[in-house]
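In the form predicted alone, a lone chain appears below as structure tokens.
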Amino acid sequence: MASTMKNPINLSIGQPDFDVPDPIKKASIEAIEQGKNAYSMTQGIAPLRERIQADIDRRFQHPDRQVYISSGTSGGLVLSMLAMVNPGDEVIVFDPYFVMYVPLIQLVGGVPILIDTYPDFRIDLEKVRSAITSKTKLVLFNSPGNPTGVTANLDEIEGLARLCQEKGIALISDEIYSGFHFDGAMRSPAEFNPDTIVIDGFSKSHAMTGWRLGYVHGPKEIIQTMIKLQQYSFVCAPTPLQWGAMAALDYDMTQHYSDYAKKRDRIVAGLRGYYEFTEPGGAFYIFPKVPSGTGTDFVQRAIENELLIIPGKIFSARDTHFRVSFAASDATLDRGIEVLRKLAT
């Protein structure tokens, strides 16, 4: 759509507006001058393995945690799902959610089961635990969200971590925002339940979405079935990216964060008055009501206006919200904003 418009706002993109840092790009580069290009191990370059392993041993402490690169968040999503998932296994997931979890829940066979998180996106223990059955395998959280951009409190994040761990159900943390936490230390489920699984990666910190490069945390036995689920799929991620990914870690992206973080509160701010929303405590994304209607009409009136966003039944069983990316320009942020208050009008 944007392609056939003269001057569109975009902000429907989920990816940092900002490009991979130079010294990223350079290691990638010398990598492969390097001749550093063939397969690499299919759990990932030992080099990148150890840093990361090295970082998560500082942070959790735990004796059976072990990680993988993987080619991707959503490849880590794809193998944990293969890996612990089998048909007829139910998968509690909140709604609203990424758009490829329920797909892939029913790709291996899995029953997505649907918690409504609706209208402050909270997550409700209760609910929670009147979900469970027999056939729950697993739960799958991610904070900050997408699409609403919520972060969880401590509460919730403790509470269902260990009920979870009560309950003896699987718990898989997407963490691919990590780095996009305005408010607070990001916290994970993962200290408070050793046995959660943790994804996250390199897209959305160093806009490195392209290059597909992610990683994967947990007990040792779950990701040594991934890594031999990797070896017969995607093999290995791409080896002279992974060196680039080796530089990342060590690149300052907090100036990065902090320009989002306004962005976040330019968006908050143009917004409030003009429509419901849940502030969003961290990613890219706000969830706003629409005024009237549903969000797939909303949506088609916005590009009519030459604005680009999702409608809310793409990340839903319901088709009240729309969202927006502010992963964007300030000029083009403004431009949204001015487009979205008369549509509230």
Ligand code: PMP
Contents of the next structure:
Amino acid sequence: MASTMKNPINLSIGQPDFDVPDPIKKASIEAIEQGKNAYSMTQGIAPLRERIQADIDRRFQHPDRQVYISSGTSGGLVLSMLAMVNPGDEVIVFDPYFVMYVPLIQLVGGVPILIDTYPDFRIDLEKVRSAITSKTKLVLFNSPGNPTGVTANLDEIEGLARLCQEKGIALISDEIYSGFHFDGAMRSPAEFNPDTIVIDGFSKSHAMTGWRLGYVHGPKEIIQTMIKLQQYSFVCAPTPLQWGAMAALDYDMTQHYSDYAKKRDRIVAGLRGYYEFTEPGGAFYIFPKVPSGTGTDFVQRAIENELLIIPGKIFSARDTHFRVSFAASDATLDRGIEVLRKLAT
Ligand code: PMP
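Can you now output the form predicted together with the named molecule? The one shown was the form predicted alone.
Whole complex next, starting from this chain.
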């Protein structure tokens, strides 16, 4: 649709609007030129794994926590489902959710159990407790969240971590937006439950969505199973780009993240009073409620005004909201805010 428009205002994109920093590009180009073009070990090149492992050990001090390099965060999600979910197992997902979660659960024969988090997208631990049955295998948690940008507070994070531990249920924490956490330090349920499987990656943090580089850390037995499955599926993450990721770990991205905090402030100020929404604490999304009708109809009207946004039903059993990505230039954001203000009345 965008390609048929003269001057679209594209606020639909799930990737930062800055480019991969030059030193990271150069490190990958050098790796290619030096002939580091073959398969790597399935679990990833040793120097990258060792760097990330050292950071993880410092942060969590779990004797049994191991990391491997996945083919994107998506690759980590796929393999975690294959490793843990058997046909008929129930997997708890908070609605709205990242698009891939429900189809991935279904792909391995699992049963998605949706917990509605509207209107404020907070986690109600009592709802989680009552959704747990003898078939519950896994809880999928994502903060900062896509599509809402909402960040869970410490009570929610700790409560969920401890509840999963008490019930003997696996907990996956999708932390791909960990860099974009604007108000205070990012906390992980792994701090409270050493069995938590954490999925993270470079796609969002360094604008490297096309490089397909992620990593997963958790209990050794689960990670070893995922590595075994990676051997028979993705084989390895792209080798020269793993060398580039070494440079990514040395590169200071904080200026980019604080720019994004300002973009969050800009869109929040622009839409306040016009729409109902929960203020995002991270990622680069805001998920307002449509003033009337369905999300789908609203998005159609936005498109007629050259504004590209995404209807909530893509991420949800409901069709009452829409996702705006603020990963765009300030000028584009201002144009988008203008159209959205017009559509609010
Ligand atoms: N999890 C979430 C919550 C996401 O938003 C995305 C990307 N849109 C992914 C995982 C997948 O990221 P990757 O590019 O690393 O596969």
